[in-house]
Amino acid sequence: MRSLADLHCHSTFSDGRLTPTELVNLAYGNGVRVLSLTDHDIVDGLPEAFRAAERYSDFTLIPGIEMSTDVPGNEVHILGHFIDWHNPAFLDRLRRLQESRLNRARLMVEKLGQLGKPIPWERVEFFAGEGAVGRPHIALALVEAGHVSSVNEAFNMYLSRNGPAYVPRDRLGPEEVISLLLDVGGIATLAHPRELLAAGSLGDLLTVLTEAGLRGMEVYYQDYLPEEIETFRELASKYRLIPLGGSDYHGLGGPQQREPGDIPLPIEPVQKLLALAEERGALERARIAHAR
């Protein structure tokens, strides 16, 4: 089922193999119409997208941003939609997480090497290009080497959380980036709750976050089965929250990849966003930040 809208997708600028101009584009001839770009901790690429977007007449652009942060034994990933991301503190705090990333990514290349797995540097930097490393560019150089078959591989095998090659990296916690994206008119979304509601954690976790101030939740998102989505649907329900949801896309195959628009998010939950946006002036701020 296609969706008129996709709220959390990736460019070149975070760990995406799409530019932003080339996401826009192929999210509008996918059927598109409301997109949000939401690279990790870098709002960089917003500017081509919204350039990209003004082709349109009938496409909205979304300014996002998706967060990492920790809680104990897990990650959460909080998405932020409607972010004044013009703002100098805000900016700030990115370029800090951004170095993090860097100097984490030189040292899990350190630890391949001393797995006998070495990559050169060189490679991390071609595949992340102009964009923030991540280790979605370390896969892609394990694969290049032939140390791995695939993406998925390079993760299951050595970078994921418990993999031998992982580096933890400095993270606000979930409440905190809740706050951040607060403090710049942003929306926020807890992203791919699965694996949350897997480790028993989530119900606890959305009882904290709706108190600090979350709003929406992903329950269509790329490869959910439909009963994972009556049951995320059900939680949003109970916890107020708008079922939103997208594809994650970041164009490095694997058999849960999707594109642009391919999940069964229905329109209704996104005029909700866009009329919250409104209430709250996001849309207006949105334009007026795309103007400058």
Ligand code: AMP
Second form
Amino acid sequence: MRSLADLHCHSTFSDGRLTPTELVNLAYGNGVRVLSLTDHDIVDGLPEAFRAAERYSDFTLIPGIEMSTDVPGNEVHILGHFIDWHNPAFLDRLRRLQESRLNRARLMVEKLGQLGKPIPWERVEFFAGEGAVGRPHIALALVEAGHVSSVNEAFNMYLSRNGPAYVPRDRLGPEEVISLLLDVGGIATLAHPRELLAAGSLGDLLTVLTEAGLRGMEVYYQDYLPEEIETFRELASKYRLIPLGGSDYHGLGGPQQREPGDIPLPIEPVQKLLALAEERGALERARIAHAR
Ligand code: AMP
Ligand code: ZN
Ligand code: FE
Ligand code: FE
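Target state, the form predicted together with this ligand; input state, the form predicted on its own:
After this comes the whole thing, all chains and molecules, with the earlier chain placed first.
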């Protein structure tokens, strides 16, 4: 199913395969007219994305970010849309997060060596390119070295939260991150809630996070089934969250991958997000299409 909007995508500035320009072009070609680039803990791809968006008169680009946080037993990812991504204190915080990602990736490569699955650090650096390093880059190096046959297998055998090569990130709580995002005028959305629902912790988390300023939840996501979407739509309504969504496109393949825009996200909640941004005076941070 094709949607006019996709609020969650990655580029080469984190662990996506496409440059921001390639991503914008692919999304536009797929019929997407409202896109947000939401790289992991980094905003450095936004200038290129905005330059690429300028080519299209009927295309809206929302500056975004996806921030990784931890709660006991689970990861919680928070999307920030309409952030003031030039804010110096925010940029400084992101720089420190990148340093911590780098140290953690080094430790994971060390662990893999101890497990008899050595990979050259230079290859991880190569796959990470100029942006934020993440587990998918280690996965690609594992595939290249012939230790596993796919990125998914690398996660299943070594890199997942319970995997033998996993190293946790510096702990950052979701409330702390929501407050960081609010400080730069962002609108905070809970990303991909499936695992949290399965863990039984979603209700309590939503109570705490809405209190902290959460305004949206991803309901239309990647391979979510119609009955899951219905469950999350009801939960979003209960907690007065805007039911948003995105493909979380990385371009790394795998059965769960969806193309940009290939999600059943209706336009009404996207209009609500835009209206909320306007209310907060944050709309000007997006590139708004002249003719919609
Ligand atoms: P990191 O930011 O280093 O913790 O890596 C997290 C990223 O790894 C997520 O954003 C996903 O893109 C990717 N990822 C997590 N689990 C899997 C998996 N099972 N298979 C493939 N990619 C995954
Ligand atoms: Zn990712
Ligand atoms: Fe995520
Ligand atoms: Fe993501």
